[in-house]
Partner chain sequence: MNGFTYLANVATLQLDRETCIGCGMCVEVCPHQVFALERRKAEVRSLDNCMECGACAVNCPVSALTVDAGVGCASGLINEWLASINVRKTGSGCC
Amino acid sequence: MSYLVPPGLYAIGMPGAEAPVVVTANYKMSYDIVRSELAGRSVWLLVLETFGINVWCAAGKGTFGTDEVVRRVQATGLDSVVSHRQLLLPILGAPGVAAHAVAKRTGFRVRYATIRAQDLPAFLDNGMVATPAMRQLTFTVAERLILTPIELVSSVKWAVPFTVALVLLTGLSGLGFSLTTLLPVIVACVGTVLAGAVVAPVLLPWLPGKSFAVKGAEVGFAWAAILTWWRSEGLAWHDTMILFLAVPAVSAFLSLNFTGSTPFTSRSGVKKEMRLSLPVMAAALVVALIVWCAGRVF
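May I see the structure of the chain on its own, in the form predicted on its own?
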């Protein structure tokens, strides 16, 4: 569970003075993936101090940046280790690095290699020339699905206590603790989490609108409709209203969290969306709570 490695110069294989120098972040997963992909080769790996943050995020924050590249080149005495003057940087690190400034301050020329570490071997074998595919950033269904377990794990921390509390409230409100009574509550809660954390990310390109919160709300409305149809017999009007208020709000919140996992969001855009959508979600949940209390009283 240690997410960073010490910055510095690492040897993969038995690199000599002419071996290429690949630059990466000290986020442990980035380091391990690059090292794994270059196994069996002789390459220098220059690891920057990004405080355990991946290349792209660190480039946006400035830690994978010009000053750190210069600092690390000088601190490791790289000019005395290799005979060439070329650094191979990941393409996603480009936003934080001014190549001309690095060359002026260190004498090392920056060359952007590939987006994915898995393409590095082919890049090196191709005379350090990147093909169009190596420079294209994709976000397929499979790539989105890979990220959903993280969303689920972070959701479980609050979803499980909330579900337990809701089950207890349902049982203590006079409906009893039978399976018939409690199963719909559990199904609704689990399904809502899956709707926002899994279904919305998977269907992301096909859901109408640009806002992640809106996309999540759309999936939430669909799930609320399914729950209403499933429980059409014996479902009070206020319970139906609660479903259509609370489920889309929670689903929208979970979908909004997914913005940090995508390749096409910006910090300013996410902040703007949060300012607009979070008050609406909160208001929907407050109204749902009021309706729930009113339904139990009247």
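Small disclaimer: the values here were computed from a predicted structure and weren't measured. Residue numbers count along the first chain shown, from 1. First, how it differs from the form predicted in complex with its partner chain.
- The chain shifts as two rigid parts between these two forms, and L145 rides on the other part from Y27.
- After fitting the larger rigid piece on its C-alpha atoms, the remaining smaller piece is found rotated by 16 degrees between these two forms.
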Given for the second form:
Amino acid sequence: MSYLVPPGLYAIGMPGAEAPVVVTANYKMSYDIVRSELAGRSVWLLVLETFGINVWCAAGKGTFGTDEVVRRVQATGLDSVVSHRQLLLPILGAPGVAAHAVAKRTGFRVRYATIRAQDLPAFLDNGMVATPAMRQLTFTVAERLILTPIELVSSVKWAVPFTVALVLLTGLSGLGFSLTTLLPVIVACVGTVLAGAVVAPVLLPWLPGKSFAVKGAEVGFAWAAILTWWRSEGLAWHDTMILFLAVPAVSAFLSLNFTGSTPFTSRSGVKKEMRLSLPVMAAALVVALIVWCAGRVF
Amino acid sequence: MNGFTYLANVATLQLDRETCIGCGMCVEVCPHQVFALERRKAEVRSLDNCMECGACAVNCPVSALTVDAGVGCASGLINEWLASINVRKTGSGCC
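Can I have the other form now, the form predicted in complex with its partner chain, not the form predicted on its own?
Complete assembly follows, chain above in first position.
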């Protein structure tokens, strides 16, 4: 399946020379959303070549950028299609596009319209003036939940082999391969991934602290506590210790990775957080491993 | 952004008010309402809301703004770091 739309100038409705020009990326989802939001109107849609990447990420990479806007305006002969000299860009495209440079090179004035495509109709009806709400980023529970599969899918790569290895070790260590001995291992592993990659992101604004790693560790500690309580009889002291070391460390790492899915974490902030938290996570895992080995020996 | 603030006092955003011509472009492009116009000059109102996207610096016609822009993304930074020690070839971010 292809997620690319050929770049170029598209007509929505029956646009004339006066119709506004809305600029977007050639990621199929961006294109489809903009088109459906503007359905029933007559608007020109200038689709940039961002190689199937959304506006925000493409702006960060520079493909949704000044050069591409200039190239696309020239390639489509936009100046002979419309009589005005104005382009409407998504606000989240601004990190890649220098409005003054586009004006200098094409004669077209860049206006940053709204953050969300769904606000475009209201923006156009409002005399092309953005209200504060149209410039305001949001990060609701639904918006956070929708992003969690990214981390889940990428964690499957190491979480599944790790869980299988742990199940094999548990089975081979004399406990045998029965559901009662293996189920707790699987529940613990799956739960840890869910704690860091789903629960922490969803509870993000309510978890104490500002650091994502700390928030993830908090959920991890809660999960370790639940596991300890659930298995209170069958758990040796060293297993309890391993749970409280390894589960928060893994959960913290997964939550830290969620910074990439949020619209408010800064590069300097993530750098600082990584510098402080990665050594702690690594140390916790090393100690857990030592305790595990010691528990098998003694 | 209501309800969400990240680590305090880390943003590298800097505004040179001497150079600023008060065009208001930074106010228009900032998705976190970091700026406000005050006596025909831009002013940094809430530095801790800055996510260092770089939109203001790119769109400032007189280069009065500087920021160490980039993606605030742990896996992107890990990839950059791995690339810098030649473990992984590509150094680009996460999305």
